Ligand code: UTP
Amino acid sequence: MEEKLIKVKELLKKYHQEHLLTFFDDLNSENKELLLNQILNIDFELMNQLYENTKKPVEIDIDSIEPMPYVDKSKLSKEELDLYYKKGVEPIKSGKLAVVTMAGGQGTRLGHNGPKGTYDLGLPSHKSIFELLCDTLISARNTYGVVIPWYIMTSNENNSDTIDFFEKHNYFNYPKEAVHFFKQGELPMISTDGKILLNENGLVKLAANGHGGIFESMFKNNVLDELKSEGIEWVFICGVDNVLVKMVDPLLMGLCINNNILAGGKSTVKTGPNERVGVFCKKNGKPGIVEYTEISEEMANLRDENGELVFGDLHMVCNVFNIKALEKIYKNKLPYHSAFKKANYMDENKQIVTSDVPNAYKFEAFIFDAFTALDDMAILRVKREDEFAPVKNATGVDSPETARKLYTDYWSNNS
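Can I get the structure for only this chain, the form predicted in complex with uridine 5'-triphosphate?
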């Protein structure tokens, strides 16, 4: 350990982060080792660069952005629907589809004490979000006669709580051997003056590195190799927080297959120009998303000859990728975006700092920044009331209350 400590001290001196060892002597030997390893794993050059970026305005090349073509499900003819269904159902029935749910987020806006997927939506059944998602896999097993492998991406923070919840609920009666968990990566959080923070235990304060971390973590955790060896060709990836998500949908996959495109995404129309969501677009001719914070007022309000918003197809975080697309994507480093968040940490006087207002930077990669590595994506526009009931905020828009209503209305019309 002595040698490691010397190396760490040199590193910290070089990057002006010596405070990270302030409580080293108070730690037990296990945590001493852990802290040293954490520090050796930090990419300090990257952290410096990310800190510098927090001081710069986010630049977006508006001129590179064009509308993204889409297919509107409600306008498809019966022949088209049948064709896409037939092409999409074949890989499902032959066991070539796996599903990944990204559940590594902190769910700070919802404020539930536990992983977001464990949240009881308040339905008469008191099912958790995880169970509602699992119901779609059980129904797919009944429809297509296959058990679809279900991968769940967690983070260090919520991994054991997530697994315990599945164990406690007997995997919601889905075959346990078909459910797999893997952890996403993390990055240190920093203060407004660029110092890496320590948590209450005197260790580096790490936070999940965003849903864009999925591609790298699928690779690092051998998920990609496992999928390939199981003969999986298509992977549906979604967030944990849309209780109307169709995790197994032949249509989107059939559209991709028919058009020879290696990835697809679901969209739904924005409620209005000011809805705070990212929308599909083309950036320099490649598929992408433009965030509500990046789009100009003029672009957000732009309408076509039919009166529809030109940039109106919101990204539902429901995407399907051919394994070849995933192999291409994970090799690209995605940019990190900074988010100014409320964080508890331990200061240099061994005091726990808490705050009611954001006080620290967290860095996240976004899944959609990966889309630009692809030549094209097939976008299927679906009806909001059929497929989009997000649980983001504790109250108001996109809250358990709105999601519960959407869920109940949908199932009272479609059961």
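Think of the rigid core as the biggest set of C-alphas that the two forms share within 1.5 Å after superposition. Please read all numbers here as calculations on a predicted model, not as lab measurements. Residue numbers count along the first chain shown, from 1. Compared with the form predicted alone:
Complement to the form predicted in complex with uridine 5'-triphosphate: the form predicted alone:
Single chain only below; no partners, no other molecules.
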């Protein structure tokens, strides 16, 4: 450990982060080793760059943004539906599809103490979000006669609790060997003066690196190699919080295959110009997402000759990628975005600092930034009441109450 400590001290001196060892002598041997390894794993050049970026305004080239073409599922003919279904169902039945659920978050905003996926939505069945998602895989197994591999991206914070939950519930009667867990990446949080923070235990304060970290995590955890070795060609990636998600959809895959496109996404129409969501667009001719904070009121309200919003197709975080697309995305490292957040941390006097206002930066990559690495994407517009019931807020919009109603209404009409 002594040799490692010397190396760490040199590294910290070079980057003016010596404070990270302030309480080193107070730690037990296990945490001393952990702290040293944490520090050695930090990309200090990247952290310096990210900190400098917090001082720069975000530049948005509005002129490069144009509407994204889409296919409206409700307007497809029977012949088109049959064609896409036939082309999409073939790789599913051949065992060439895997699904990935991004489930690294906690249910804190919902008042839930535990991983978000373990949240009980309040249905008569008392099924958790994880079980509701698993139901779709069980249905697919019954329909297509194949067990679809399910990969779940957890975080350091909730990994053990998530696995314990699956064990306790017998993997919701889905084959245990088909369920795989891997962890999301993390980055240090930094103060407004560029110092990396320590958490309440005197270790580096880390935060999950955003849902865009999914690609790097899949590579670092050998998920992609594993998928390729199993003959998987398509991977569906979604968040954990949409309880109406169709993780196995031959129509979306068939649309991609028919048009020889390596990736596809689901969209649904915004409830109105001011809904606070990102929408599909093209940026400099490449597929992308424009956030509600990035477009003018004029663009948000712009309508076409049919009276529909020109920028009205919200990104549902329901995307399917060919393995070749995932490899291409990984080679194009995603940018990190800074978020000014409230953080508890230990200061140089060994006092725990708490704050009611944002006081530190965390850095996240967004999954939609990966789209610009692709030449094109197939966008399938679906009905909100059929496929989009997010659980994000404790009350109001996108809450358990609204998701519960959407879920109940859907299955009342489709059972």
